[in-house]
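Below you'll find only one chain, the form predicted on its own, shown as structure tokens.
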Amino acid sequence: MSIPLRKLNDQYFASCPLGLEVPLENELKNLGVQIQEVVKRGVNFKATTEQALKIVFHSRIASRLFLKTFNFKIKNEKELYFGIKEINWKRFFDPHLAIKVIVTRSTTDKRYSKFQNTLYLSQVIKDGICDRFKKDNLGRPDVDLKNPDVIINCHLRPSENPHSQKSIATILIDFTGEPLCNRGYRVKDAKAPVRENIAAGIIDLLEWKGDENFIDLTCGSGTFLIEAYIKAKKIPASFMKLNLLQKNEHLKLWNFQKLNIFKSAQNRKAIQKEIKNSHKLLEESKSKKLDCLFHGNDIHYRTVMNLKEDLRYLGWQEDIKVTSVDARDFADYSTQKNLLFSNPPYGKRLDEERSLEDLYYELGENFKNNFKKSRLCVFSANREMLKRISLKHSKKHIISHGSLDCRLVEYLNF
């Protein structure tokens, strides 16, 4: 059985959470690629292999880069196993590398892909996969779940002719590997509540330029924090991989490196390119002066050590001041402009819920009386909390973090 095969030159997939699609579609535009289509959870382009790898080198806000390399059209299960097969996938890598395949699914005008079982589906394609190597002579790949060095992801999709009964299966490889999100940036290598695209996505929405302090009222691990700095600094994102490979230009920190498109002069050279003009940014960065202060704070002391030794581990002790007070006494540069953060406890337990109140009710007081030039920006998936702030808010955005819908909330008070 033959399926006729579209060829997806040159296109990508980036991945983001629900409700930062807008900045992340301004972020690669910004890096110079050229839109297609922002869906839910991401934003589909045309780059060229430069571009691609700017977005691996500097995109804040993506959770992950795909590379798109074919579709076609099935309508069972035994289409997609030849559709699969039909690729050849010794072009993009060697069957001695460790695979794990992936399958999502979407919907076309209300309609759901009648394919349900995607454990199975996935099975179904690594087969494919596997049996064109085998016909091609070439051995099999083995599965990894947990360590692959080539994840492939199958994304089906309905017809867009109501009246077909045929799916879209869309071949995608992932780019990195590991998130784009990961910047690695802990000490401990602890995970932070927030993840870092999301507090770097808050802040693009918030349309925070750097001529305004920005102060974390509660801070926690300083997520938000650094992420503020990174985007006043133009420091990219992959900073902390760059560092490593400035020891060691040959370590694989992501995926596409294990490819054999990658793998020709011209690729390589552009590799190489990029690495280099990113630590070029990288090292004016660490000159670059700046008009805002930022400052972290919280009433956890262990918290603000922990904070203290990254931002020592990272050399920006001296750039971001840390405290540990009440939020709702801080009252620090109130003569002056501000963006007010904070991202509070939600509230998962019932013995917090009266001192939730006070807080958030005190966080809005603290501000209208003492933050004349300023303006608060709450981030919290407590909606009857939000309300204890009696104030009249000028935006709002909502962003699923994790299983949780929050609220990003801002208020002005000039």
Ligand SMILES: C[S@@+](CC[C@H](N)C(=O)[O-])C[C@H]1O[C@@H](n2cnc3c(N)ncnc32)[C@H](O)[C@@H]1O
Contents of the next structure:
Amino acid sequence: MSIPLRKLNDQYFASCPLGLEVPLENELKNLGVQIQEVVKRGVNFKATTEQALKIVFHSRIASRLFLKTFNFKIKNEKELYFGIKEINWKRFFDPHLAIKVIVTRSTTDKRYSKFQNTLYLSQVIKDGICDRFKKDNLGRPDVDLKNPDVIINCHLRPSENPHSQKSIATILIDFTGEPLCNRGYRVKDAKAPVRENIAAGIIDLLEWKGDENFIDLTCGSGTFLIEAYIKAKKIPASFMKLNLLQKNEHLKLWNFQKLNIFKSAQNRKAIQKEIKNSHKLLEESKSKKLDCLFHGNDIHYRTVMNLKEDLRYLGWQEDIKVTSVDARDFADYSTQKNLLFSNPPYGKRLDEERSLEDLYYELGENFKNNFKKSRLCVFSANREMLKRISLKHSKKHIISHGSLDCRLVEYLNF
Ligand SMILES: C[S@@+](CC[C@H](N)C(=O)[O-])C[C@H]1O[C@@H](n2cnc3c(N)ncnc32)[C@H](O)[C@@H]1O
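Switching from the form predicted on its own: structure of the form predicted together with the ligand?
And the full complex, kicking off with our chain again.
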């Protein structure tokens, strides 16, 4: 059985949490790529290999980056198998590498893709890949679900034709393996940290330009502070990995380094060039002057001590001040222009809820009464608690954080 494949040249998909599609689109545009379509939880675009590498080193907002390879129409599992077997997998990777297959289905269409059992489909795809390698007398790759060298993603969506029984399977390769948003700067185990790219995306949604003091009243492990600092200093988002590469430039930190397309002299040179460029930016950031203050605060003393240790490790302890007072009493910089940020606890237990009510209410009151040139921005999954802030909001966004539906609310005091 022969399935006609459509080759997708220089096409990529970058994923992001729901609600951060526009900041991601803007970021990708600034990195020079050609946007094709913004969809729920991500952006489709065309890019050169050099631009894709730039995204790996610099994107603050993407969760993952995928290289699109082919798409084809299928009616059933058998056609999926034969379509997969049609792909010359050797072009992408060698059979000694371990693979993992993930199948996702589009939920944007009312006619959900009829293929329900994604686990079974991933086995069908794995068989198709292995059988193609075997047909080419190349052995077959092993499967490693924990630590794969190559992650193959198959995205299924219903055909555009409403009368068609077919679905479209798009085959993508996870470019980096480890999510781009795992920056690796949180050395100490944090309690309820926000994902790094959510913090970065929120900072962009708030249009923070680095000219207001960035104050996180309930900073926890300091994700928002650190992401704001990275933005203000123009530090490449991959700075932790760059530090590792400085020690050993042959380290394989991302999956794309194992792909056959990156074995060409031209693409190897492109990686070296991007590492060099990013190092240069990292060096330049060290002498970049800041136009605002960074201040983190948390009531939990141990949390503050952990953050201080992390900041010392990063060498940023002079630039980011950290204190431990009750956010309700925070009074510093009250005459200055501040972005007062808070990601307060969401509350699960009843006794906690009662004191939370007070925390949310008092956060608003302290801001209203004492910070006349500032704005207060609160990010929380607890809509009832947000209603305790007795101020009129100027902006509201919905952003998903894992399974939680969170609200980002901005209040102005001028
Ligand atoms: C959801 S966590 C913040 C997580 C943080 N955004 C991060 O990425 O790590 C909420 C934090 O608020 C702190 N907190 C709770 N009540 C507080 C209060 N009254 N004043 C200051 N901080 C408080 C907690 O100790 C906790 O670290």
